[in-house]
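Just the one chain here, laid out as structure tokens, in the form predicted on its own.
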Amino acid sequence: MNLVLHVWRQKNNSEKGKMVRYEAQDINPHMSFLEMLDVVNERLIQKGEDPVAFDHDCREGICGACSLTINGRPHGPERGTTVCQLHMRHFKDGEEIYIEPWRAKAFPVIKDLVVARQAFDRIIQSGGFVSVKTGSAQDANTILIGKDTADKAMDAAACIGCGACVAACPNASAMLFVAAKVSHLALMPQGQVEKQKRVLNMVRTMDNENFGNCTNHYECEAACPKEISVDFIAQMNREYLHASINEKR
């Protein structure tokens, strides 16, 4: 198959990008999406020009590195997939696709289609985890938790960080991520013990970074590859709302 690449080009966060016009021909649709850019990479370089930077690590849907907004949309036109899992055979023969990276105010450009995703760093680093003395590994059904709970925890826990649910807000609110990896410690009984602190200095620490708030267009939901549900953001509002009034006391 031949297609028709508008890639987005940007030498650095400083410089202005712009979109360029790239022709992949011969194109295998059993491809994967990655391997096609690989593709015009290496006929780029033969060329002797510059490829086109692009972020990927493991590819295979668990890393969330793959960051790229194909046609508007992030990760592409297939729900629950991350660009590395999108295949060619869902594009037609001469088809143009536009290739832009990750817009967000909170994620600046490093070239090209790489952006920075250090502020998601520092929200887990806020209170993404558990700090407090649990032991070591309990072994299976020694803590009891209702299946509900652990199903729930473990919905939560599916998200990568990729931030797709940002570049897909129109406010490019990261309250779906934040939503996540709080729910998925305050469900667990070893969470329990910096439940209130965690959201507290999470959400702080989103709203120090940039981001936008939550607005309920539900687009966060809609482009996750994991498609981890908006009701955590109900969920955290609520934990935020009741550690707020705490805090007061």
Contents of the next structure:
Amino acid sequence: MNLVLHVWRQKNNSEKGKMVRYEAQDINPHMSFLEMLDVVNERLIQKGEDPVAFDHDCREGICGACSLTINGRPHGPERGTTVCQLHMRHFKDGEEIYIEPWRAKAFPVIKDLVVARQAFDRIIQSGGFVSVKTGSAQDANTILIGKDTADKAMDAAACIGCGACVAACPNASAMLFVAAKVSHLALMPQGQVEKQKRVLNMVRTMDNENFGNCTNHYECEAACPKEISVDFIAQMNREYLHASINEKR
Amino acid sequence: MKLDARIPAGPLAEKWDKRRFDAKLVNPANKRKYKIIVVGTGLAGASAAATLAEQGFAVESFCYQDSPRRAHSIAAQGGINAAKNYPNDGDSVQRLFYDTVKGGDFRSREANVYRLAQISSSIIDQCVAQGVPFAREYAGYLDNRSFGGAQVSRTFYARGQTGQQLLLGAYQALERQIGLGTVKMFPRTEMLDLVLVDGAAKGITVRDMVTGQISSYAGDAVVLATGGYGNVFYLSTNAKGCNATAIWRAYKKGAGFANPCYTQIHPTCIPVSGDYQSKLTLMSESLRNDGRVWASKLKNDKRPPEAIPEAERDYFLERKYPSYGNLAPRDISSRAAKEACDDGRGAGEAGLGVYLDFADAIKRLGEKTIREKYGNLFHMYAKITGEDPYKSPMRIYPAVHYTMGGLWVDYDLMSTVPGLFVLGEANFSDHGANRLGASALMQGLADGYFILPATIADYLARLKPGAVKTDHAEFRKAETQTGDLVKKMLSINGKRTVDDFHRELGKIMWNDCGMARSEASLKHALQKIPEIRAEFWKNVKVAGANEELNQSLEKAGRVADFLEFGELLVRDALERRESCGGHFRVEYQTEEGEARRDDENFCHSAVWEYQGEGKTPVRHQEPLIYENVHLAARSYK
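Next up, the form predicted in complex with its partner chain in place of the form predicted on its own?
Whole complex next, starting from this chain.
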């Protein structure tokens, strides 16, 4: 198949970027989207041009590195799928495809399609953990967790930290990301002791990192490659309310 | 090169206690004066960095990804072993130890493996306390499943994302320490050289992958947890960025490299579909709990699997290994699949595939149960192939997955370079010639949470902290050499891309040194690899400049190292004139086509010592002494 790509090119953080048109010919429909870009890049290098920079690593949908907005949708048109797991068979021959980086103030562009997502790490630093030193734990089966609770916590914990939720949100809010971690730990007995401090600190850090607020568009859930539910945002709001009332007391 | 494994004397079960008791300690008030450099943030690196910082050491942590959470441990699917014996099915430390030694085809160190089995239970305790959402039974207790090479259920799991959840646990512990200021984190920073001062590891030289700046960091000890070298085959289940650069450069600075020929080919991966393929995707071994592996009994059978009647199917693992059946170890299962395909009975257009069939399990347990157990794996399979595994069987084929070889380490996990410690897949220590499923996560976390934090103090306590700073001349030398290498790669401006060379190398490695190796094929590879390498340095085309984010340059450095390392791997395979585990030499097999070990001549680890550019490295031996297990021919029949 033959495609026309419009790709965001930006030399570095300080220079302005622009969309550049490339023709991608003889593309095999069984290729993944990133393999298609590999082919385009190989051809660019051969021509002596600068290849398109994009983040990627595991290429099996779990590391969360890949981060392309395709035709305006983070991770492209397929639901519950990262770009690395998106295959060209979902596109039509002759289609024009627009490829952009995550767009959010909190995720500055480093080069082309590569953005900095350290803000997510800083949010985790502020409370996304259980403070247990290595060696302090008791026997694992002394903590009983019902299967339903464990399953629900796992649903939240499945977040891969890719940032598609932020990129999809008209406010560039990180609520789904933060809610997933807050809920995962708040659901489990291990997370109880620190749960109030955790939610307050994580939400404050999120606010300080230039993420926007949630106005219930639910675009985050639609874009999430792990299909994490916005119900967890409700859970976080409840945890936050509870914690902030207690804090004032 | 002196190879003293420093295994404590005394009975097997008491060695680890004895080692910990004999080790020198660092006074808690002095710990912050010692700086430890940890490279890599997978299970081993992240758990080590977090734990060392908890103890009070000053830690600097480096990774090439944009966040430590993305290290490739995250992709491990199936589970983690531990000798908890919760199912009460006869498991014990002794049994986990024995299964692991046997699974490794009697080519690992008894003392190390026994310690691993002893620590396994504490790992589960630690991870549960961190909030890792392991699978539970309805009553709230932890659930277990079975994995290859074991007849007990000792594998703990979190859906098909066990590696992800364990890594996030370690990552969160690490982030907590970063927040407390005890760990300084350097993401998007690639280690390009190890710096030795007076023969001891005192720091690293790195390249900032955003600005291209080359600089150095000094410490009292250096810890490499940089993963395996599977990408030397180009196509593997590793992440695209996985590389051998850190361990290779350490080897060139004097660290012994042990058993590079031990590579694991995983039986259940999605088959290659074309030349453009950039990586291979694993389908977890846990699927073999319920999936049945088969091939057609007829040659060149082009019928779709549904049209092949039961009587014309060969469930070859169940036929050949009735007592382990579909849960035979990886090396054995891979070779059996290859045999069926070599016999012309493979599935798919190219005939390189066998079926992994869930029809019976779905009939027995219902689609809902199967979806609950393996939903994300089925989903992934459907995404990649466009086929629905609930309706028709998966097609699978073996692929390079894990590398058991690595830098040689003693019982304390220290390499032959004083002060250089090596953890996880990057070392060689516990899996012998074949790793059992769900044991990589166990080893990475044992090394990082429990072993290194207990052994490194013994080394540090003998040093004056902070004696070497980056103003030492050795750092300038390393920076200049690294900078020159980068300049050289950028200046060649030839005709072929880096990937093109990598693919060529990968083909040679897979064809000549893959699932079956012969003297002739290995000699062919030994002749070809230097030719490719020579052409690389004359004809490679690397785009862009150093002073920017340059993925083409990053790849070039890694491939340049693979082009050197590949040769060592092949040389090791040639010198090991026996078959064992993942290393199968066609000259050494039984009449039934099973691996034939030669315990008389090869019951040792081969450790390679670098001799300088263009010189043949020297092969040393560390004899493997079995005092507690009987060296037996491995049988899974």
